[in-house]
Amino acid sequence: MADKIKLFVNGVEVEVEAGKNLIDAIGAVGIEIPHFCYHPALGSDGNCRMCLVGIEDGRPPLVPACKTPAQAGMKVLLDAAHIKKIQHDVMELELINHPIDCPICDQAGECKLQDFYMSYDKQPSRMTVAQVKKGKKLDYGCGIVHDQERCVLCARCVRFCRQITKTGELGIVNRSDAAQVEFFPGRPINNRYAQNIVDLCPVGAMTSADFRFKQRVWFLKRAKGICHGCAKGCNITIEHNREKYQEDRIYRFLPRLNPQVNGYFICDKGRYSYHKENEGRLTVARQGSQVRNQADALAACNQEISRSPKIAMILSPNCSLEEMVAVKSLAEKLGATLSGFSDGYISAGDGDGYLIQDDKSANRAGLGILGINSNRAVFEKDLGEAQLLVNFNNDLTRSYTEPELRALLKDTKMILAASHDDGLAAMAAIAIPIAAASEYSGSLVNCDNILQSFTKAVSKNHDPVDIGTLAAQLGSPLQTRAEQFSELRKYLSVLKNFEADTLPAEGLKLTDNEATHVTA
């Protein structure tokens, strides 16, 4: 628990967390000090001078509350004349040059130029000659837009790319009327994070070639998520919309703070993941080439299943807990091989160190958890003596070639739930659509051993199952979610305290026992 002190804002007193500034320590109890260039992941660098503050203790009349640490009995002023002076000339000065196209401006809804002029301006325009005009829509690499003129030089893109990605592609050139943001003559934006730059303007400068247009950000819902990216198991805000008689769509993923995991940003990667669960979804359940209704298709599933002396079952390293658990025990209730083989998943040498994992898979360490062999040999060996494979959402084709998969099926006859139509879903023999990322609850652990839930974001004119339902149906013993979490205590002793949907926004940090498998 941080430590906390007691100070005045505007006369009244106030309880902040010690070795704060003050933009971040008052703006937690729900104070606003107006800022362009300060970001807590960037650091104070003065430069927007939005944020100036009155300090009642000698200082000079003025200082910048982004450079100001919050101390004990400090009486902040914000409300006095010089300092809502100071607050309106920095926004004239911000205006005088800035195109007043807010009804086209794709950051309209999320432009704190505009938030700031009704909060503190209000002010009409006293120009009397005409604006600089600077470059609009430049392409500055890796599907950023930049308008010039509508940037306020806060810097912040430029500090990104050299204190986060290292990359160092942006800097500001020429003085005053002058002055804009450059890349490097044929050095344009090219890194992973780019669109990070999008997020942290704070006006309608850069803008995401992406998502232009695409929606207006008041049309919007928003949801919690994880990214299934990668191992990292980035935090995001899902953003998304269902149109008049169409479906609901995701937008555009966004980075959600969580500092145990991934801080302030994500990859571009897995911010554009977002397009996989829009397109390419299996929708209705096949025969072989024949479409059926889901019933009529489970039925068949359950036939197989009841006529086969030997199954092999397989399920997707993206799973989650409570889904690895469902089939889990309906493998052990039919007498089934279970593996987890996903070796596909992997890209070595992809990761970078810092969020991007060369494991491409969501939630390997809960296959290592419940004890599912992953190992390619038993695979092999247990699908070769198998008449049918139930596959729960494994993309095979990222560890086989189709002839390699074809020759390894042999007569098996596969069954495969599966949310995307793809050449696998071609190859089987029954083909069930299940529920992508965004459309269910459950629980992973990421690469570091955190273990973080997820809750259902998107809502399908006709929702697909998730796996864990499915493997209800197909006859596992457990049969609800809460039944699923019930088993999940037997492996995590952490979850003993915590319901499916209490689990700390943060995650949990699992122990060394618990990431191995060996329960206390």
The other form holds:
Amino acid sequence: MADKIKLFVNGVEVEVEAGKNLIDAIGAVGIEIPHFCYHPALGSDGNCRMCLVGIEDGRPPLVPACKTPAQAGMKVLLDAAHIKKIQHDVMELELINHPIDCPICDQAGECKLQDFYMSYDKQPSRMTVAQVKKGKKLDYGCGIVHDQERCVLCARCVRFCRQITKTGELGIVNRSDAAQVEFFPGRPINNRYAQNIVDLCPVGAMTSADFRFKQRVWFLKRAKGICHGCAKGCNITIEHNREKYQEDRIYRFLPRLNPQVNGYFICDKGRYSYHKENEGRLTVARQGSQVRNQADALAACNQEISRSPKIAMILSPNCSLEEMVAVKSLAEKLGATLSGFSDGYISAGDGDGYLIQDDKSANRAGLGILGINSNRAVFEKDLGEAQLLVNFNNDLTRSYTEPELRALLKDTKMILAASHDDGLAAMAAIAIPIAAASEYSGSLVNCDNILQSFTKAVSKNHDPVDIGTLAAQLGSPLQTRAEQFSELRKYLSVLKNFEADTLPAEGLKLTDNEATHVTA
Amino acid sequence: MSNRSQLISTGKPFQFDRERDAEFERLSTRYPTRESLILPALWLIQEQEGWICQEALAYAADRIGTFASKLYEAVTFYTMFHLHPMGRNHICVCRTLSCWLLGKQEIVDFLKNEIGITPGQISEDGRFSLEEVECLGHCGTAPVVQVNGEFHENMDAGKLKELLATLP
Ligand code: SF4
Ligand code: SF4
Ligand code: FES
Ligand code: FES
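Given the form predicted on its own above, I would also like to look at the protein as it appears in the form predicted in complex with its partner chain.
Everything in the complex follows now, all chains and molecules, and the chain you saw is the first one.
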């Protein structure tokens, strides 16, 4: 916990964290200092002058709040007439050449210029000369569309490419009212985190080709999620909306701050993985080529299970800990083998030492904690001896080609619980739709042994079950999420003080002992 | 302010000549960080070619070990860098207050009559180019003209005529 200090804002005493600049320190207690160029991940640049405040202690009459550390006893002035005047004037300057195209601008609703105009300015224009017009709808690479006219030259995008991705594609060229963000000719933005630029841009100058004009942001509902794109488990906000008579759809994933995991950013691939939540889904149960309702399909599964003397089970390394423990109990009850084999989820060499990991699964650590064997040879041997394979959403097509799979399955029947209708569903005797990551709750352990939980964000019309529930329906002794969670406490002593869904927002760092499966 | 962001690509690779290469290496030991070489490198290119093309910028960025976007920023910010070929003799006429009061327009008008170019133009034979610039810092001896980097103080049409005659 950082030290607290007391200072005054407009004469009122507030307690803030020591060591932060005024924007962050005072912002944390709900007092806004308007700013464009400062961003906690990029540091202060001091170029926008929107954050000027007064300090009553003999300093210069105005100081930029982004560059001024909070100090005990400081008297910060925000509401004085001369500060209000500065805010008006900076806004007026920003708006001299800014096109007022808010009604068609994709950033409307989350634009700092628009917000600050409403809070700090609201004056008629005094401009009598023609506006400087700049480029519109320019392709800047990596799915980023730049609208030069709207740019307030805060340089956040420039600094992101230089400081965070270290690719340095962007610069501010020219000067005065011809200044504009450009990439060096022939070298557009080209990095795996580029879409963060869109989030960083405080106005509508950088927009995402993927999201533009799909939704007004104020229609979107927001839920917290964890990206399942790789073992990092970046924290995301899932923005979705269900239009009348339609299916609930996700429109975008945005990064959600977690200093312990991903900081302020996520990778583009993870960001775009929302498409997979919407599309290509398995939505109805099938037995062979026949569509079945859920109850009939379940009954058929139970019949298969009861008539198979030897059963092999496999689960996905994306399953939550709760799902894993439920399936594990089911396997133990039925005397089935259980595998977490999933080599196909690893893309060697793809990781970058920053966020992106080689391992494209969200909970491989969970397999280790629960002692679920992931060895390929063991899985193949078990499969060879079984009459039935129950596959809990493990996309085996990542590890095997179709002929290999057919050869492997030979006369072993497969029950497949799948969120997506990929090549595997066609090979299954029975296929049952299940929830995708955004549609249920659970917890995961990431590559740094941080245990995090996520909750259901999206409700589909066909309302698929999660694997934990399905395992319960197939007879797992752990019937509820609460039971699954208390079973998990046997493996993870850190959980003894927590209930499901009450894990700390930043996650729990597991000790090495816990992570390497030393049961309590 | 004008938009200078349109770089010209010559389609040909650029390289410092022997002399500039040596000078670049000499300068590189002079600064604590290599990025300080941005402006000197731009001057060296301009000295060598008379102007700065896209390939030269990319080359200098590689030599310095920095982002090409940083050189792009500098070269478009400082108007003394030429982003297209100039005349063999480049004439800058100061247009700021002292020079303006003491007759810069006379000089500009003279050049228009004499060689037929107005500020921003290059003569048809490629011998001259003309540019009006902000204060050259020689206000005490205004009006001031800078020809190929050299200052000529207390200028008037007559003196300029003599000077032009000496130029290649
Ligand atoms: S494009 Fe956006 S982020 Fe970049 S400088 Fe302009 S306003 Fe700032
Ligand atoms: S780094 Fe991994 S977890 Fe993070 S957003 Fe990308 S794919 Fe998702
Ligand atoms: S936020 Fe302080 S100057 Fe921009
Ligand atoms: S005004 Fe011309 S040199 Fe200063």
